[in-house]
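What follows is one chain in structure tokens, specifically the form predicted on its own.
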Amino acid sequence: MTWDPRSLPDLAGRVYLVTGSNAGLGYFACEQLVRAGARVIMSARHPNRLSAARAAIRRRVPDAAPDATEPLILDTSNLGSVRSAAASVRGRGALDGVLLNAGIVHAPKTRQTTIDGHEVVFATNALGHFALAGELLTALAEAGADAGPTGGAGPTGGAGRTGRMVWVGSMSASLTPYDPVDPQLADGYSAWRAYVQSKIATAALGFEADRRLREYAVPVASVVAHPGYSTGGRTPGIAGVNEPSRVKRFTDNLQAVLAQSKEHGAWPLVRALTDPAVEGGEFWGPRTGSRGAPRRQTAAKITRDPAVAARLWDVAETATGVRWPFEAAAQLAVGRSTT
């Protein structure tokens, strides 16, 4: 089927929650779930952000219903928050899809320690996004009862009627595999290192999960995106959302040959969501790379090597204390389609 990002496929009774969705990728990645007919359960740590990228998504697709988002207080770096927000998911029901996207960018210039005791990048970016990925397998579970752990279609689901996980990589991944032996960065820390690591962790839970989820016969895909060069300076100015300094327009704007906004860069994100044709385990970004429609595309070596995700994901485990429960979310799905 051809994809177009600007005109995606009706959403209507779908059900998805986005982390960070304030502000950038997640804000934009709302927008278009939202312009698509789907409900969105934003996410962020600041409430007045949150209410401001609501009210953004209001003024901006104005025949949205009512309850086209809701919000909901989560912070990634704090596993109680992560708690908290993944039990009042659950009691909503079924959930669609879960886009794993907030996240730290710009890491500080020396180690930090979040309220768990964890490097506050690592924690952020990949440890609180896997637990509550784990923490919401049952309840995508329900969502993809049935249609079948492949995302094919089901006796009332329709095609691709599947639950969907998306975590979130990066381009730096590949640029500088670096392999996280450390990945709480206890020695040698720097900021680009914290980061990149960050994202070759996450893409490695990211391929392990689907792993793990065809193992079990869970129907839920997991899918890894990345968004390219997205800059604030090549975006839309969004009161509350993005307000780019002149500054900031001009440098980002003399990156056009490589960059393009964060609107855009939300495209492979939204496209490993809810495209019925994305599988379980694949790798999106835009077409070059750093810019462009969104293409199926492969992954860092790094990223893709189950030694380092299996040893990624037992320190998961340890430093979460989240454990997933496969075997519970495939029997739900077993007693749901057949009933």
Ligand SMILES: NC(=O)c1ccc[n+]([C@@H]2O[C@H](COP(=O)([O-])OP(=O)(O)OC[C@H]3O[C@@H](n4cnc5c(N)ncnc54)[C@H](OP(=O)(O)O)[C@@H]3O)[C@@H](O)[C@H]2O)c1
Given for the second form:
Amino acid sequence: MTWDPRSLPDLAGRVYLVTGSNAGLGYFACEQLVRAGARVIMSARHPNRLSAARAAIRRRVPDAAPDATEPLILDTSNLGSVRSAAASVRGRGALDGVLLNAGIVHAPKTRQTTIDGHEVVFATNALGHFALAGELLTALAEAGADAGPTGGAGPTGGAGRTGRMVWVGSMSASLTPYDPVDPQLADGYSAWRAYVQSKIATAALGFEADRRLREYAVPVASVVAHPGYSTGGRTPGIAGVNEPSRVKRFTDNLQAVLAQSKEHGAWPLVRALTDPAVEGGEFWGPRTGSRGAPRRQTAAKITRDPAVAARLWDVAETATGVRWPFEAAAQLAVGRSTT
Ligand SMILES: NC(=O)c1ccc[n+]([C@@H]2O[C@H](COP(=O)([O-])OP(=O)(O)OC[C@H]3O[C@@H](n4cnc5c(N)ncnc54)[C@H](OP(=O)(O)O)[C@@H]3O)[C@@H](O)[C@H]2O)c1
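Form predicted on its own done; form predicted in complex with this ligand now:
Complete assembly follows, chain above in first position.
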């Protein structure tokens, strides 16, 4: 089946949260969701960048409702920021889906740590999203439960409506499948290793989340998606959102055979978030691996290894102090569907 965000299902009445909304794939995912009628909580760590991105959506989608986007300040590298942002989102009611997109793509050359004491790339890309998804689990379960017993609110994320979380992985996990035995890279730090390990951890946690959600019969699906190779220089210029230099446009266009725009790179992420046919535990990406229309794929073996994932889950729980409320989310769903 072909996929085009101009023919998304009608998302009127749906609410999504996107991390890293102010630029790149996150921005375009928000724009595509708004075009389909969804209300989108756009989050970013910097208020001015967030305002610029919301203004761009107002310009580019002039028919959107005035409240089509809502702002939320969220720094995924800071666990205090994650907790307070999640509390604010829970206070806004049920959440149909969260796109765990924010990330450091160009890791620092030398190891750096966050205010919480964690290696910054692992913290930003994996730990912050693990904490956020756990803190939002009951809000996501409410969306699944609100669909009612005939709404397909099963844990598979099949034909009906379920809460959905989408984790953003990367092809780099197949290129250099490091085993993240030392995910904080206390020894042997390199920028590439830090990035790849953070993405392996992200995907492994996404698949592990789905196994655990099924085990507890929580009506939330966890899906992993990746954007292939998507560059700013092959992406439309948008004031305040994507303003590549001429040199970047030139060099990125030299890679046209491999690379696509971030607008297209957002397609598999949005499909994973909204397509009713997508199931929890699946992996979605562009057709050729690096570019093209979204399709279901096989994730790197290391990300599918349950032993690696269980180890990472323990690391993430200890590092963040967040225990996912599986039982509460499952019970909330049962309670709502029987009333
Ligand atoms: N582009 C690709 O080819 C590719 C391939 C595989 C995977 N990915 C993944 O896709 C995701 C988005 O990548 P992209 O290409 O769109 O990158 P991008 O253009 O650099 O955008 C990254 C976004 O994440 C935000 N961010 C970074 N650190 C943050 C933090 N601590 N708290 C909150 N937001 C933060 C950035 O905000 P600021 O503007 O404030 O920095 C920005 O909005 C990443 O997870 C990346 O690993 C991308």
